[in-house]
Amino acid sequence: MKTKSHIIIVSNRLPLILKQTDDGKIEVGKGAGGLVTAMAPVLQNRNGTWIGWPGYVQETDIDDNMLPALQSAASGYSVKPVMLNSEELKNYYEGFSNSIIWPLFHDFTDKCIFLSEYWESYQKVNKKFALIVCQNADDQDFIWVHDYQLILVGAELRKMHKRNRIGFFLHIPFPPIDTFARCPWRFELLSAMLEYNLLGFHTIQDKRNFIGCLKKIIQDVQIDAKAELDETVSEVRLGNRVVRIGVFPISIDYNEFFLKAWDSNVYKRAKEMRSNAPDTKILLGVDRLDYTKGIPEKLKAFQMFLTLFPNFHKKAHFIQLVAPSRREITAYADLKLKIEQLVGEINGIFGTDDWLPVQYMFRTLDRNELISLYRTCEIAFITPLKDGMNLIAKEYCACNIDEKGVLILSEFAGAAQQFYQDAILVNPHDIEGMAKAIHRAFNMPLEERNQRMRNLREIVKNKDVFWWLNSFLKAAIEKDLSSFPQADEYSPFKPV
């Protein structure tokens, strides 16, 4: 890439969010995570710019007056923000995104569903962001695009006659064919990803899953017989052009953590939970309201522990916390009152007027709370059914400075592929089989426990969200694809 070129990022948010308050005004607050923290070194020293909705629901364009606060919020690089009306936040985002990709990328497919006009919006919207793209990208730049709500937006910048280098990455898994070819636009969305020069995955899983659903969707696909085995980068050729895909396991910023675990609130507070329950181990769930991450298989496994191991009643403590998400979706609402059921029937089993079972949390910690509770529990007990990755398992180790917590974690997360050697692994349909593991993690030795919390961390720090990073750009650039033929002479593909 020549130095004058520039990064462009587009995701769905901005790392800006813009609230209207009681009096009508306009605020700007920053956004957190991994990615936030990650990306603004780079769109800094390039000179870049973040494409993107900034979360406010607008009928018409954005007020000009907004931008100069939205650009002043940002820290040394550019913001351009895509609006979106309530028409498009509901069949784009709720409809397209959320009640078909998200279920059907996560496997549940009778969550699925496959309305036409969730479709049509979905092509409108990330035809919107792509002709913001085209605005802001010169010939050189290099683009990256972010997760499943804009997986069109490449096919619609080579249809702009954009010939740069454009990179995409999925949070979330990629099923398999038997699941992906349930989708009415499974071969628009597949021809659409191949318009990108490289593609990024989670896990070798999720990167054999789209070459499988490529061998019997896409024709004339051209893919080495090692790819699908190839945990580094791959190349899948089309007649003149050639797609890269490789495996880059998202992570958190391991010294924020690390370092702010070691922090005197941080540690005031954890010793006042503790004390709190001095003679009792807890165990920590901690998870978005969400029906793939497996909340109330945890707590039906927690039942099942506590009536086979009755030794543990007033020695074992469960704290489930619950991220408000999506909570107008009834699917979300439904779950969340079968959250509460699950958790007043334990305690109304189990509990005494000097113990509690479970404590149930349903809102949003700050940071500092958060790593408080990750340094108080002894046990992290992450069982998604379906996870991308899950970067809560990631920061517990960090913060897990002692060395003392256990992991416990489902197969079905990304981070298992990282984390299968120290973490125990549960399938989270087995409420037996995970009731087991946490009678093994409250009795499991201190050595073992100091071994396998030092070697999870040691894959953290080594493999954190800069190293992320790196991978994925250099993979995007170490090899000139530049030279596009314009999108009227592509050979257009043809469904099998």
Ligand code: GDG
Second form
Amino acid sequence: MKTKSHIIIVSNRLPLILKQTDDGKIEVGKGAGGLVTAMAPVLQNRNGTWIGWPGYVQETDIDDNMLPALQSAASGYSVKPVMLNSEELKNYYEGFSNSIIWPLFHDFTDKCIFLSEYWESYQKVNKKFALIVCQNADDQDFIWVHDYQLILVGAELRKMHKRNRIGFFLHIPFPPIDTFARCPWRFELLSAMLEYNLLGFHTIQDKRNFIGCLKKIIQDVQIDAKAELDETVSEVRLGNRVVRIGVFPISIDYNEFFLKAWDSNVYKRAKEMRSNAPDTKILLGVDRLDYTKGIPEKLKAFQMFLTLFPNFHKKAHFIQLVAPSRREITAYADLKLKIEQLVGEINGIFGTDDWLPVQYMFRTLDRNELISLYRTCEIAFITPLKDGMNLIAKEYCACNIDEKGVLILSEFAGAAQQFYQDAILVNPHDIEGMAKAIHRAFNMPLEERNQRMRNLREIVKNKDVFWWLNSFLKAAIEKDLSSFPQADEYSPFKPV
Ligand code: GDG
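Please show me the structure of the same protein in the form predicted in complex with ligand GDG, now that we have looked at it in the form predicted on its own.
Zooming out: every chain and molecule, the one shown earlier first.
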């Protein structure tokens, strides 16, 4: 009898939250993101495994004490930790991943620190992940690698003679050739991506950029004539190797947010928040602390809005929540100071005894509190300078059950490719344009708001995270990739 193939998910972080208590004990809790919610049933159904870093540094590779706790937190599937030591955290994670690929792929080339020790460590850690995958994967298993920290895992697995179907999903944008070409390891990264059977991107633009880079950097690659034109899955051939490339815009668990938005505690909390700011309209920003999210530009736009439209003084309030992230990297610490300075400046110039224009929170809120905020605020102001997708925009719409809210969205967020008709799209570099967009949103007639929000919610509902997951798995598994080379035929690409 043929046994069911398993699914193996590989991501930098495990879907578990680890906390150290005051007495030094480590507590393990479940992760709460949409990816975890979507993956959990698939992993349980396919007796799957999730491989990743548990989020704390340890100098040795094995942590047997931690395993039972980790395993018990992940009900119905296996968890295999990959431990990182302090050198790896510095060079692989903070270095190559977050000081090279993250800024490069978001078009912040001035923030890239191209150090060869980062590249060495990135290769070493990707190999370490691949080894754990190798130890846990049977031949029939489908391996799904996630995101920019682990681009080389597929290629490392091929070197270990693994012939499994392997998929890769990139959660961040893929840059155009002029940007990507600056990377000293451009050939190695791109050719490693061609070791996967399926590559998934958020948008057609990302797919197009990837194909543009292939054409320039990898010789002899044959690409479907229509590949750059549409979102359907295309094929790239290199010798006897076939790589499928598709567009799969990630999403959220719509029902979870929708149902929580109806929760009576959320309703009470939203009412309380509203009563704290009577007779004002509230603008909401929620972002991880990151220079890609355009937080200073947004604050400047709000300042310009207050300058251009003084009749909104005491009538508009901006709540900006910033979730702490990557503060050990200098660029992030500098950004935090810049945000605090701008908030102080705006409140200093415009604030009065009874009106604080900007309420700034630097912390991570509990999920229900976040949903209450989504329900409270009339406008979501989401203006990243560059973003793979942006799930906050989708969460705001899912929670907007009275369909009266307005979404102001950057044209450089992946979500804009789905929401362009019904969100107010803005260029986050155009401060005055954003100020006018806030004005337009505050003045939008109810009927128009209803219509736009209904359309936005329909998109999120129809293409939720389960749709995303199924589309990717279908594209990965439906076709028999018989032309894929056997292990002994494997030969790595040579730089051109
Ligand atoms: C990457 C890509 C892509 C935020 N603050 C709080 C909180 N959050 C949660 C939100 C949302 C998530 O964090 C942020 O997701 P984003 O998509 O906006 O951004 P990234 O973290 O940069 O994610 C991005 C994503 O991957 C998926 O592929 O969309 O483009 O950069 O889910 O709810 N959650 C809670 N409290 C907070 O204070 N509970």
